[in-house]
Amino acid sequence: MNSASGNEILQHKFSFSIWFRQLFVGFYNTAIFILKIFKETLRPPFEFREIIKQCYAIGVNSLPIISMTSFIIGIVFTKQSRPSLIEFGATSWLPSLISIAIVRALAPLITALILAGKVGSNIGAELGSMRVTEQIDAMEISSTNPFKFLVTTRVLSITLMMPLLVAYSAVLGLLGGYLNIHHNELTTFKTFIQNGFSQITFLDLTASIIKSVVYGFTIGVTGCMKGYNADMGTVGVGKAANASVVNSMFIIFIEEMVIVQIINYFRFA
């Protein structure tokens, strides 16, 4: 019995050491990958045409789902908040509540999750298929820098487009909230804007921009890294696309908690 318990403890220690080693190797490979992105970004030649192409593809193709989701979230959040404010006779606070929630948290987070599922999976699947079909190897043989052309351009594109998409998402979310408030309280658009943005500070806008840039960079790096290093044929392509989405969302939630703590420190300092 004691011998069996001892073997079980050793087995757990061995599995934990393997897990810790894989975690450390993963952090190391990610750091090397990110450093290479910065290096290739600053080194000419610059792939401006490919960056513009990717920005257009990411932005335009994401507009329909972001539009619908943001507008519905604005309406639903307003509907859910009204009963609680009615109990305290504070429905006049609805514009401020909606504006703060959307600008500070909902617009950056929802947009990032949408792009993680749509763009991140596309990047992982696209680069993964290029890797397993040896297209990336062919680019290397033809003296083309596939990392710069495929990875750097996509990371830069989604990082640049994310703040614009977040701003667009916030506008549509506020529009949905306004239509719901106007339908129930007959609040004018001017009153909604004045009350809604009275509590929005420069720090809130700065935090939203920082979040959008960080989230965009995270989605780009995760999708490119999983796709660029895919293996095992078509199975690896599916795993790369799935891992791009799951890992991006997980990291985004962690970044959200960290950024909120930092911003709150400056807000209440």
Contents of the next structure:
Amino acid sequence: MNSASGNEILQHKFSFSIWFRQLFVGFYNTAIFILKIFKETLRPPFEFREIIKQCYAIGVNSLPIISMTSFIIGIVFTKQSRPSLIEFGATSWLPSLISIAIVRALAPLITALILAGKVGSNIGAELGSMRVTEQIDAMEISSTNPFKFLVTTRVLSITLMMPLLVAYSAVLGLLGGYLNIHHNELTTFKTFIQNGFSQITFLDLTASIIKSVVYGFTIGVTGCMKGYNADMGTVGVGKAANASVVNSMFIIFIEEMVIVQIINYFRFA
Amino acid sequence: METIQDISINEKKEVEIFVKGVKKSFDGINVLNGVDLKIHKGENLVVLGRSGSGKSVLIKLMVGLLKQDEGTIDILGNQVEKLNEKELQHLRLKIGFLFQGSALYDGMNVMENLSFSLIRNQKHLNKQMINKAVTDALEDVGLVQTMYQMPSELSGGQKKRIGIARMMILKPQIILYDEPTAGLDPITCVEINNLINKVKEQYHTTSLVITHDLSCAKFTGDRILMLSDGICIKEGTFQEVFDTEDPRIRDFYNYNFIQ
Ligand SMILES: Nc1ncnc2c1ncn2[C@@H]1O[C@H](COP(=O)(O)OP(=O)(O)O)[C@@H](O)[C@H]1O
Ligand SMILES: [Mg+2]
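Cool, the form predicted alone is there; where's the form predicted in complex with its partner chain?
Zooming out: every chain and molecule, the one shown earlier first.
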């Protein structure tokens, strides 16, 4: 009885130390992977064609879903915010409330989560199946650096495309909000823009751009790392795709929290 | 009398691949326990072994995709494990490698698959020259009509042949085939075997075929080497290898023909 419970505690301690070690190894491997990305990105020859191809695939293919989601969220958010403002007789604040919410928080986060799901899983599955079917090995022995050709191009492309997609998402979200306000409060476009943008500062825009770059990089690195290092076998591909999405979403939320703290420090400094 | 002559001819021929005492283990499990082999210029050596016996590991060591724990691998006078990245790249261009699953790039069509390494490694070629090289390579394997198809639209045998065309386009001196006939129907197997022999005669390549398929071994091999428990247990012509009472070899032989 006694020895059994003692054993259990021992096992518990043991697994915790394994978990801790795995976490540390994970951080270490990620750091190495990121350093390698920087090194290979800066070293010629540059894979311009592949980067453009990836930018196109990531950017254009994500437009429909980002359009729809952002537009609907713009409408819904406006609708849901109205009743509480009516209570204070402050519906004229709607445009600025919506602009602040969309530009500061919603557009970067929504775009990042959509891309984590769509592009992250895609990268994880694509590179994972290339690993499993030995295409990455084939590339390596035909004297092409597969890391440079597959990983750096994808990370760079999504990091570059993310700010553009966030800006696009913000525009469509604001459009949705405007249509709803115009329909209910008969606000003109000019007034909407004037009220809305009077509250947006340079800091807000900078912060959103920084956020989107960080999120894009996160999705790219997570997807590539999971796919590039996928386990052998078809199960490895599914695991890689799944882990890309789950891990990048998790990291994005943590980054969001940290970045908001830092921005607020500057905002009120 | 004849065998003595054969040996003296072989001795005179240059050795292009020389593997000595190679050991490799994964997570404490020994896969290769000291493999020795020699392949002479223009020769086709077949390495036979059950699946999981470390055949693929052996040829991946030869191109530096994996690194052995012990022993040396010498290819065309280069000690593979001692080469730096650049020298290794240079050597790899002289080696063709047919992967077990063909490993065609599925994001690219046949044309792009074939021209991929050509464009990257021979910068002086213009578009016409590349087109010509691709067409020639496809003609060699009899699949010109698939030029603009995607790998997903090809059958297993076609993929293998495109894989062969993709490595032949760089005119390698040495070819490593990883289970070229695995998973193919008997007629396609014969086609692939013929292709292996044709490539060898036409381009005078030195080749190593890894397989567990006896008909492929018999048909393409100048010399056979039997791998078991991580070491070479027998070496010689097809007749010599299977004229034995060793149960490991007898079993292998019997099961292959019962199937
Ligand atoms: N990269 C690797 N990591 C861990 N184990 C491996 C790796 N590659 C091969 N192995 C193991 O080595 C053994 C031999 O594999 P392989 O060479 O593929 O066999 P085969 O003779 O069928 O080609 C297998 O047990 C396999 O699990
Ligand atoms: Mg194998």
